[in-house]
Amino acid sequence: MTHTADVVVIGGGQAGLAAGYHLRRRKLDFVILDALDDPGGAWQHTWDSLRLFSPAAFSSLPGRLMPAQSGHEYPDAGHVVDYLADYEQRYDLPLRRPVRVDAVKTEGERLRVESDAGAWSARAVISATGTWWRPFLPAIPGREVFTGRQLHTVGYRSPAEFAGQRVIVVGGGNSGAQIAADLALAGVELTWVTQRPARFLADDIDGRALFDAATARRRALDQGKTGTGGVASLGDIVAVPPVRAAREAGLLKAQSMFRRLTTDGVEWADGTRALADAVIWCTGFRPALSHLAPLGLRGTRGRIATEGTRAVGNPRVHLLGYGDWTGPASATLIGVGRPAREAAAEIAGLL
């Protein structure tokens, strides 16, 4: 059975909702397809540490204020699910889900979306799925050959499953820091590598700041103007409580990346080595767009071009949600909501 609908919006985590708030504004037929179970999108499967980087108010998706926690200034991942949550209930969102997406495709002048719960034939389509599901690993040698546990930042919850062992983290970014940080005021064992020196942003910074300094730098350049730094001219770790105090009790001390794994740890290039049984990878993501692979919209370098977050390639088809690239902060919750408002006032001119 093939269903029909204005908007096909592939994704119901905060850049999905935050696009159907504003495609419920312009009033238009749209449905919003997501492949998990349940609301809250990545936000259910963060460490359990996790907290967000700005206040509640500072966090917030389009139209509704995300309420305080109570007794906490920056909100845990399980709020943020809550929050998002009544998000979809409070707008009554068309969620379908679990629906996952498998492919886009060109049919005619509309869209083809096939999915494991049938296809949807859409005139535009918003895809808004994220980076969560789709963790890098570097190509370190010697991967292959290490003997005890390796697993990605998606895959680590708490300190509690490596009590009384070695552990390495990979990774100088806000990942990185903070797994090492709730590792260390743990008491477990850690080393922590990154791949150059790490670079703490000022401690009264937060995502207040980084949101401003991510839209700032956009601003400049659609204006023509030299861009400033914007976040990344800050630093890269944002210094959270948890991250502050293992630094100032001296238990944060990054390291140079060593050269290769060995059957059981890590040798450096000056040939020294250290044991570990457990090594996290926190190194990133990339975006996860497999889905549009048939539409064959990848340039050279495997990114799709875009302009504001239409490609390029099919002015059908938004990207949302993704990063800079696809409008400024616009993986943050507080960062999604203006290119949302900017993709849903393009599609409606298109429709």
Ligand SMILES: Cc1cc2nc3c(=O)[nH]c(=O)nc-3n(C[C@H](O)[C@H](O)[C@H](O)COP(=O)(O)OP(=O)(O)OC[C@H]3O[C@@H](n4cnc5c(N)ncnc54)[C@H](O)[C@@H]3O)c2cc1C
Given for the second form:
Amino acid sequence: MTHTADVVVIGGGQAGLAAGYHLRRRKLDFVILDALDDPGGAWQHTWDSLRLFSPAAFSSLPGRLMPAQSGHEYPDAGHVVDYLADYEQRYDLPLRRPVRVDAVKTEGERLRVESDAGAWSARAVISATGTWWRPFLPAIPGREVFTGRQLHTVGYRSPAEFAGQRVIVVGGGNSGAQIAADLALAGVELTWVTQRPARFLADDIDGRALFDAATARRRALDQGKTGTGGVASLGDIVAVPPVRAAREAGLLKAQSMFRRLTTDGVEWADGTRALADAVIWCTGFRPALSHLAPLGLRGTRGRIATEGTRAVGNPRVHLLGYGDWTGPASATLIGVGRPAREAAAEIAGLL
Ligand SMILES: Cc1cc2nc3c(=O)[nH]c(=O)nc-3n(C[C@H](O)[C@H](O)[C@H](O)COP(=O)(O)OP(=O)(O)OC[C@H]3O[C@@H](n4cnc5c(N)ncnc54)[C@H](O)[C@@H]3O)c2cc1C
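The form predicted in complex with this ligand is what I need now, so please give it after the form predicted alone.
Everything in the complex follows now, all chains and molecules, and the chain you saw is the first one.
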């Protein structure tokens, strides 16, 4: 059986919900399909001690302020999951779970969305499937010979399972710094390795400043200016309280990237070696876009060319979240509202 809807939103994490909020306001006929059993998107799967890099009030989706989490200026992931679950109920968003979309195809003037729960015929699609589901591992020699444990950010939960072990954390972004701090503060023997020198934001600057930078960039782009730096130009690592504590205790000293893995550890270019029981790759993510492959929209570096959120190759397809290429800060809680509003407006115009 084929269902019909004017708009199918693929993914019911924060980006899909923000899209739902604006589609609802425009009184469009839509459904949100999500592969997970429960609300919350990727926030359900992060490590136990993760903290947002902005206070609650600066981590809100359109329409509803995130309430503060008692006792924490920077909320944890469980608080975000509760907020998102409440959000979809409050706005009565039409979520269907669990529904995994396998493919989106063109079908005359419409799009055919194929899933493990049947097909939908839609006039437009918003893809909001995030990046958590496609962890990226760099091609480092020796990865296959290392006999210890290797895992990516997505597999890390807590330091307890590494007690008494020597652990190498690779990655100088927020995930790498937070996981390194988590391990070091728990007394795990840590080597933290980053590709370029770790850059900490000043202690009094948090994700709010990153968002301000994204807003400034957005304004500059709107005025036709290019080369305005962007979010990363401020430095990378927000000194959330555990990161600050570990750094102040002298536990967060980054070393340069090693050249290769050996059977029992790693080796730098000058021949120095370190033994390791585990290597945790905090090396980022790629957009989860395989369901759009039949549309043939993929350009260079695995991305789909977009104008705003709209795919250049198909005006019925919008992308939301993922990264700055679908709108400055669109892969953040507070930043996804604006591109979601623009996507809904464009789709309303098209229909
Ligand atoms: C470690 C980490 C810390 C972060 N910290 C912050 C922070 O402090 N503040 C902030 O604003 N942002 C932060 N972010 C960035 C961003 O807010 C999160 O990554 C957020 O989860 C992105 O939301 P999303 O809706 O785009 O994707 P997701 O949360 O991944 O949601 C996508 C949804 O799509 C579903 N899906 C995927 N594929 C399919 C398919 N084929 N069919 C159907 N459903 C599918 C998934 O099941 C999921 O529910 C952080 C990111 C990471 C990785």
